[in-house]
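For reference, the chain that follows is the form predicted on its own, supplied as structure tokens.
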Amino acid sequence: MQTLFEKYRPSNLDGVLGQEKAISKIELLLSRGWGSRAWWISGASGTGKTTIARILAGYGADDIYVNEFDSADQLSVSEVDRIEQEMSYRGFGKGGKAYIINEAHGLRKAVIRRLLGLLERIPDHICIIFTTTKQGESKLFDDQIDASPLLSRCAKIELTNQGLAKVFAEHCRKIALSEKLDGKPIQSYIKLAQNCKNNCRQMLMAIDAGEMLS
């Protein structure tokens, strides 16, 4: 059974809430082409990083050609070598291939060094997407990993965590109503958003557990 967060995850950029500035930048970049690009998406947990990454991947690649790593810890030098070999061949359908590396702040020095060369020559049918928290992004530098060359090769998209409480509260209440899990006024949903630090995934998990039933 799907969680509410997965069931109601946006399938297009229009469905992403509270990130108008970031979405405008993404749409501008997409108007110039999908492939030959690496993206670096940073933001707080539950604000839409992975959702946006999957939507981006779907612009040019069918699901079977979207490879997602739940954590950068899964990305070894040999895995990067494999990706480079795969990049030589187009996919069927839309023709593209996409690679999503979540929790990119876990990238190891050797992997970063290997990625630098790969990102210099991304074919026009390939899209590579990194996601991380802002805290995680800064941690790359705290650990004395020179991440500047890596970031300079990516289109940086920063998601905001400001002004989301009401937007997420209204969105989550609509879902709660449709799932018959609502029993409280909108103010309770705003308080839930504040308690969850504007983490929409955490809010929906709380609703799924019946916390908004009266």
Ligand SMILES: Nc1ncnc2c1ncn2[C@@H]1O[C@H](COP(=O)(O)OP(=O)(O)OP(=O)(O)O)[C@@H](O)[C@H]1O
Second form
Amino acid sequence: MQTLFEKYRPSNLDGVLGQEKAISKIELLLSRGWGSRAWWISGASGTGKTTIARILAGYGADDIYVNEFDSADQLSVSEVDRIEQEMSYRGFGKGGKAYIINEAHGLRKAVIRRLLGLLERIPDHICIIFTTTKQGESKLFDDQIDASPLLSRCAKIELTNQGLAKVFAEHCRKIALSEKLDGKPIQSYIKLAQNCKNNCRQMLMAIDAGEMLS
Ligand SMILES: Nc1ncnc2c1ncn2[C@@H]1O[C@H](COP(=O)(O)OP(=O)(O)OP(=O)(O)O)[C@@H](O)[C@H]1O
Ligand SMILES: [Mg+2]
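Now show the form predicted together with the named molecule, given that the preceding structure was the form predicted on its own.
Expanding to the full complex; the earlier chain stays at the top.
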């Protein structure tokens, strides 16, 4: 059975809640072209980073050409070499290929060095998306690695953690109602959002576990 948070993962940018500023920046950039671009999406856990990354990837690449690395420390220099080779060929269907690298603050020094060159010549059918829970550039990486050469090659999208409690509470309550897992007033959902630090995934996990039944 699919978890609630996967079942209700937004499949388009209109469905991403509470991130209006970030979404308008994304839409503006997208209107100027999908490929030849790397994105750097930062924000707190469960606020929509991977969701946005997958939506972005889907604009130009069919599902089989969307490659997702759950954690940047899985990415080795030889993997980046392989990606670069693969990048020279277009995909079928929409034609593009996308690479999503989650937990990007875990990128290793040698990989970052290898990526710098690659990110300067991204073909127009390729889109690379990094996501991270770490904000800002200072102390982004371990080992005193300077983040600015990498980040300056990316379009930076910062997700907010502000003003989400009410939006997520209403959204999660609607889901709970349609799944027959609801039994508590809206205030309980706002409380849930606060207890979960506005992590929508965590809220939906709690609802899945029956915590909002009366
Ligand atoms: N802004 C949002 N609007 C609607 N649903 C959301 C939003 N953010 C998160 N969700 C819900 O929470 C789930 C997890 O979101 P997502 O994977 O995008 O989080 P994340 O920011 O990548 O978190 P992490 O840092 O833990 O990887 C989604 O499948 C979706 O159901
Ligand atoms: Mg994620």
